[in-house]
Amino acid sequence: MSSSKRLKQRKVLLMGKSGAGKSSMRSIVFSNYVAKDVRRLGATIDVEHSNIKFMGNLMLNLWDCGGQDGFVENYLLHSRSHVFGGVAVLIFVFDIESREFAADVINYGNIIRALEECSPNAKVFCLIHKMDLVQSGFRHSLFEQRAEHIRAASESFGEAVEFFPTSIWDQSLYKAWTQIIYFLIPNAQTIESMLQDLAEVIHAREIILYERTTCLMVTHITKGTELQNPFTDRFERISSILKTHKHSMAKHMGVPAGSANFAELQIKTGRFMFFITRLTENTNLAVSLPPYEYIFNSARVNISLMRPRFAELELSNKKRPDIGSRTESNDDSRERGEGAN
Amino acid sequence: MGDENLHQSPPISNVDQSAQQTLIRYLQDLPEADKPSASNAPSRKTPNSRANDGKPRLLLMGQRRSGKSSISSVVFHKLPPPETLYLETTTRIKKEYMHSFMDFQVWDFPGHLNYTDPSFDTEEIFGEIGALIWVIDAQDDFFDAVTKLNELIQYLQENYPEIIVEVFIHKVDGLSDDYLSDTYQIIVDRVQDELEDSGHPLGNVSFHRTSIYDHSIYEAFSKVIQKLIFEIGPLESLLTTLCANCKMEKAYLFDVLSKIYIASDLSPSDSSSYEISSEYVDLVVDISEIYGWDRNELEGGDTEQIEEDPEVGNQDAESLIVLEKKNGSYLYLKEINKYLALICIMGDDSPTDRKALIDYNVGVFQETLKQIFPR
């Protein structure tokens, strides 16, 4: 595949104590596992690599690093530069239930120092995981307390480290990963400005661009009154809703969850209209509109007209700097004639 | 509330005073006991109130720790199933009140009570119920539960023969298929044998396998509720006609809030169709909740409708899912009234070209339903 060279590889390290839930998390977000299936996963031996292609030219190069002490020692001593070199993001997973929190923080400190040495510009995300095991009343304070501790051990990354409470049983996992993905996307501004124009043209209240297999949001455009939507967690909620639905469709049809995609979803009510349609090879677009039939139909047509431009964005890396100049030149025939009703 | 209960239930003469006190305490303890008042007086004559006022009562009973409160929390309060670990033991009767297409109450009983103890005002408890749900923990030693169940059934058949008894063989999620079917068979056999020995026909007793971690609990509840719906016959035949005319594979009429289906067409049903329909309802409700917030004040001059209850979903919401795979099915949802939604699963040759026909037929169906359920 010739285009693969042009893809920008971003190295993401997933680390943390053995049993903290790294592979479970990865399987759910990227491999269409449902939360209860992760019981089947065994311990990760050494490093498992996976590549995930995202919107634009982002290729996620995910290193799921086994957390047993022997492996960690090996990362730190023998393959220090191999593992910690060229890292864009380190995701460190803490188990909230861990009995040796102090030891976890020391391990974290060792890894942070290695990272500081080899990739000082990397971004660190700490996920405090298995939050569902804590009773809901105590979650927040415990999380803050742990985060403070860990931040103190973060050396020069200190203030830049971002913390998220996560659990595979609710949408918090998506919230954390959406932030991580957004950080990694190289041409987020370009995509956003194109979506902004699109939203203007189709009178959308809100547009959400998300990746098809993971259902992780890439970005969103919110306009006008939708900014006051009381559901500020709606993006991760939508990710989790769509993922759940994908699983149920797959189960019903007896196909692997990866291939159970819908071509289109429409919801029309007296208060809003909403549809999800395919945008590019890897992404879907969810659009929320005012409740008028004509807006709904014209939006569908306009989006199908926009598809080629977004498709091009996914491929081209070279042209990226002069994105403004190439926009008009592209009216090829790849649009799928969906048409209005 | 306790006062009201007192007034409505004149003590049965032969119950001694102190025992009566116990029951009153249980009833008074109910924090937000919902008003069974209006329905009580007229339905007093018939032990089973379903034909009378359409407000049946469901009793949840069983051994302690068998999962009664978990069931009612998950089904009626949408508690995420893992959270049920934190539920505390029920020490008093808890009433849940379902306000929907038809109102019904669910009474959650503490497990340690002996329900047939004559010191209880049994008339108050069993007098007007539609169905009794007995929960058995299939992962635990269930022989005690079965024995108690048998006593209760015999008691009921002598005193309140019209009560439907539904046995939920519960917590089946952790069991392997083989083990489960063995357990199921053992329980059914034991109940059957003992009833036959004591000269009672099995009659109104049926069995369900349930778990709060999947859809089986909703399906079981659906089947229980369906037995209590007076209009079930016409509903089913309406749906069957609709399916035939629109070439649908399966149609369900859902109660949106509880995800209980109150009727389906008469073609053979499998749980996978129910599952997908139920999750589809979830999807639509969830998204409607996110984007259906009340924005009327903000958009002056807009012609958007004002609804009383934003959470129920929007007036006549409509939704369609078209699958990418060629031989996949299509899903169609149409809100029928405030509480009910019609879900149709359609085969592969479907709907875009026949959309008008479907819209029309569903419209007719909706009109008819209005005549059946006036609200």
Contents of the next structure:
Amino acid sequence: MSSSKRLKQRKVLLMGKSGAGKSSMRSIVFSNYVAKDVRRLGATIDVEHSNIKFMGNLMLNLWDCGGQDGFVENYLLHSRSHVFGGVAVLIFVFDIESREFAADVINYGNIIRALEECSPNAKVFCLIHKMDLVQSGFRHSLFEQRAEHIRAASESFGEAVEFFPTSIWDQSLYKAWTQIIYFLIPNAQTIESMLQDLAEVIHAREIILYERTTCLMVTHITKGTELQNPFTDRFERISSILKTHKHSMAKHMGVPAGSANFAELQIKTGRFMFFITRLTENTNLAVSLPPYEYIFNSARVNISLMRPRFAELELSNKKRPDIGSRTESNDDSRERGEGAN
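Condition change, the form predicted together with the partner chain to the form predicted alone:
One chain, no partners, no other molecules: that is all that follows.
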């Protein structure tokens, strides 16, 4: 395989106390489980390794580490360099209802010191999980309180640690994992730059890039009036809707949920037009547009023309190609007064 198409591997540790929900969230995000089905999952024994291809040229080497005391002691004393060496990201999961939170933080501190020793440049994400079990009025304050205690035990990683409240029963899980994946993608800023140019060309109000298998958002471009959109969790909601739709298609087609995909989804109203379509083999693109048919048709054609360039970027680490050619622009049509509904 040529060096330009060689997979970029990233080692990811998924750690936390046994029963915190690590394997459940991994199964929902990467194995197309639904929340009600994770009850049949057993406890993780030692380490479960998963190699997950993501976005064409990214391979996640995910280590789901059992949280029982004996396993953690083995990681720290006997397999320290093996487990904590070469880590790009540590995801540590805290159970919000744990009755041994102080002990959980001490355990976290020991793991942080091992990570600091073996992989000082790693990124740390802390997910305070099972937030659905806390009364809604107390969630924010309890989350902030727990995050403060955990940050104090984060040694040199300190202020760089990112915290997320999560639950398998709502879109908060997708929000957290979206940020984790964004950090891992080697050319995320280049992809964003190309999407920014594409949004200008097609006069999009918003463009959202999703990974096809997991339905996780990779990045988005938001412009104009959409900057004031009050539904700040809309990206994760769409992830959840896409995931549910994939399960429905898989059920009726008799195929695994990970294999079910759709060609295109379109919504047209008097206030906006919206469609989700394939961009590359590994990504879907959601686009929000003004409510004019000529803008809608032009956008679909321009996206089709751009697919080979995004595919090339996805399989390499090259700098972004310029977006030069396009179909007749919306400005050109507007000057002739055509297409308005």
